[in-house]
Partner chain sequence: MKTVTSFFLLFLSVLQCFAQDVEMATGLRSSGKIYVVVLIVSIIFIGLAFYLFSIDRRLKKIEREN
Amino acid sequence: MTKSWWKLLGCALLLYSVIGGFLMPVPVLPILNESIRNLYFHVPMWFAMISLYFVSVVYSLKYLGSGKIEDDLLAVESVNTGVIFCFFGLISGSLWANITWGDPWPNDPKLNGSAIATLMYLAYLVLRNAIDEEQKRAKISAVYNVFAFPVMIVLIYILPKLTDSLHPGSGGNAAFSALPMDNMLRLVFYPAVLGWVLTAVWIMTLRYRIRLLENRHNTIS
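Atomic structure of the above chain by itself (the form predicted on its own):
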């Protein structure tokens, strides 16, 4: 039980944020209106994705230094889980964009950068499947992964801030922190971010343990 406290915390925060996200009052904001509730779901998905991609980079670097297959498996399962949350973020973002901007995918630098970053990480998974030899696959994909992460940050965070973007905090638009958000909104948003990140890490560890079992079974066979 002591080792699972963070899993229980993640579940509790997730339950709290979902209930609070639908039932707690939100500030009345122009254009956004009730769609502001998507803040509790869309943005935490991206936090979870970036957290997992960062973990994957850490273990890719560890693999390059240690050569341990366990580090490579942790890296790839972090990406696999991160891609899932990436798609959740894209879907929830498209729904929100359709409501607030009238188009599920307007010509926006952040959206286009997110699409390129998604394809970049899908290419990472394709690259791994294209190489049969285990050590060669692990080394090449680890190097790719190390360079992919900073490029992803540039595409979804830095470039939108330097150009005209519809997203808050980009292109001269006010960030959500600058909007008149009351404490009730923050009381749900911050727990939602932590809850989704913890849940994402939990899913990644489950996938990693399954992959370890598969490797051991293949070795015995």
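Switching from the form predicted on its own: structure of the form predicted in complex with the partner chain?
There are no partners or other molecules in what follows, just the one chain.
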């Protein structure tokens, strides 16, 4: 239990973000109305996804250095868990877009970029399944992963910032520091992000540990 304090911390932060996210006062804005509270739930999904993909790249690089199959397994499980959070982000985003922008999928650079990034990571998972030999699979997918990560960052973070996007913080669109009561939003938003990242990493480690057991089981029998 002493080593799992961060799991408890993640849960506590999420509980706080649920309570605070519903009850704390938010800026009163037209069109958004109460849906501004989605900020506490939709955006942390993407933070959790990017963190998991980052962990995956770190372990892919580690695998290329060490050649240990455990590093490769952690990299895959990170992407597996990251993809789940990606889909949560896409679904919650398109529901939110439907009521505020009037279209579940407006042609926004951030949306299209994230769609391409999603396909890139799905391709990573498909690529892995296509190769039978363990060492070869680990090496090729590690190299693919190292290239995919920077492209993902460019697609969902940098390119939308350079062009006009409906998302705040892009083009001429200001981020939430321009809003009234922005500190009130931060008070819930940052703990929510940290809570989701910690919980996502926790779920990833659960999957990794199951994968390790499966791997050991397969190599023995």
